[in-house]
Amino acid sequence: MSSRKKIVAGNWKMNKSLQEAKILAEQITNQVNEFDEVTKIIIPPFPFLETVKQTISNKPNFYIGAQNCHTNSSGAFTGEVSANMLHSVGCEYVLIGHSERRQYFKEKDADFILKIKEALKNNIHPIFCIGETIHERKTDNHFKVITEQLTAVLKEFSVEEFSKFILAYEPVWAIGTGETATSAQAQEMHAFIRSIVTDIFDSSVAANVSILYGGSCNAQNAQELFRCPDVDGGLIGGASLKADDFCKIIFSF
């Protein structure tokens, strides 16, 4: 039996004001209260990290994450934020390789490797995102794409380093589109991801990594998705901006 954590992570993306962020964090922590079985990660925009951190501190199994970090630890990179800075405000997780970073900011495997190294150096767990586009899925290239995305990055890390990772599968075609992979599609891909991790490391390493589903997971479909044996939780977008919905997802295990 694996010791995989059940995890629900809320990626707020570029949404909310400071006051709204504080209220949302309070509403979530008040509703969830002492429910401690699930690791809950709130991922607000950079300016709200410290405020949200203060709001969730002393709440059981709540953590703070960032949406990105830079490849360097410091320097003349105007507008960027380093893992070192994130660590200094109490950040414990960081998203790396999110589909929006790949698509809009043209980030590549080499960037992800450097960012993950910076995160690990600063004691921050990387949530490494992978996923295929609708074209790649429809041309039956989805397994090939996922294999390449995983292998290019994971081969640069030791078993010990990888033990600090969380993986998130994002079918890009199901993000913000209202489309969702069926639970069978999600399970098929999560099991496939675990098989790739087995190939890179070994089966016990693969059995212990938490893999989150990140494609329009919501209060309605979370329970069915979380029943899949290889789905260990969700990386939640839109539904994480509503306290009731986000809490329903947390209670869906």
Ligand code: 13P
Second form
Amino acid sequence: MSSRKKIVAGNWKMNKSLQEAKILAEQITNQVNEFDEVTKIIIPPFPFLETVKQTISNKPNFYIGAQNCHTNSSGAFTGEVSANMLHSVGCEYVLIGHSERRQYFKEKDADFILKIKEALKNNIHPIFCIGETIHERKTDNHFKVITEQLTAVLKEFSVEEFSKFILAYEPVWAIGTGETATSAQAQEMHAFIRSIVTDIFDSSVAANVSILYGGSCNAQNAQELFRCPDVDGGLIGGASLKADDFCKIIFSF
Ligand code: 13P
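The form predicted together with the named molecule is what I want next, because the block you gave corresponds to the form predicted on its own; please supply it.
Everything in the complex follows now, all chains and molecules, and the chain you saw is the first one.
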């Protein structure tokens, strides 16, 4: 038996005002009943973390996550936010390696390793994101790219450290495009990711890591995706900005 959790995480990216963030968090928590077994992670922009944390504070199985953290714990890094700052506002998860960080901010494997080390030092679970571009898929390089993205980072961590990870498969061609991976494509890649984790660690480690799917996952397609045996939930962008849609996704298991 694996100990995999069912997880739905909402990555709000760079959206909403403080007032809108509070309303959205309230609308979400009001719709989800107390006994829901799904782990729900809300990932707002930094300035709204504390407010969202307060809004979810009495709701079981709700957590806040951050969209990024710096490679250092403190110092002269104007404009940056460290993992220990995130911990101090009650943050329990952080996205690392999101394709937008890779693409727009030129973050590389070496950055992800340092950031994950900082997160773990501060008791924050890294949600490590991987995914291939459309060119990489069309040229049949998607398995190779995913293997490289995973291996470069995971080999720097022990089994104990890796037990704190969540993985997220987000094909870049599906992010914000409305073009979701089919459930067959998602299942195929998630099973492949588990086989790579088996190669790096072992099969029981692989059986226990939650792997989320992200990329145009919405209220209409979540159920089919979540039915796949190796898909443990979703990392939701656009559809996490509307309470009704996000809650429908939570209820899709
Ligand atoms: P969309 O759901 O908007 O495609 O975004 C997915 C994503 O990038 C979540 O991190």
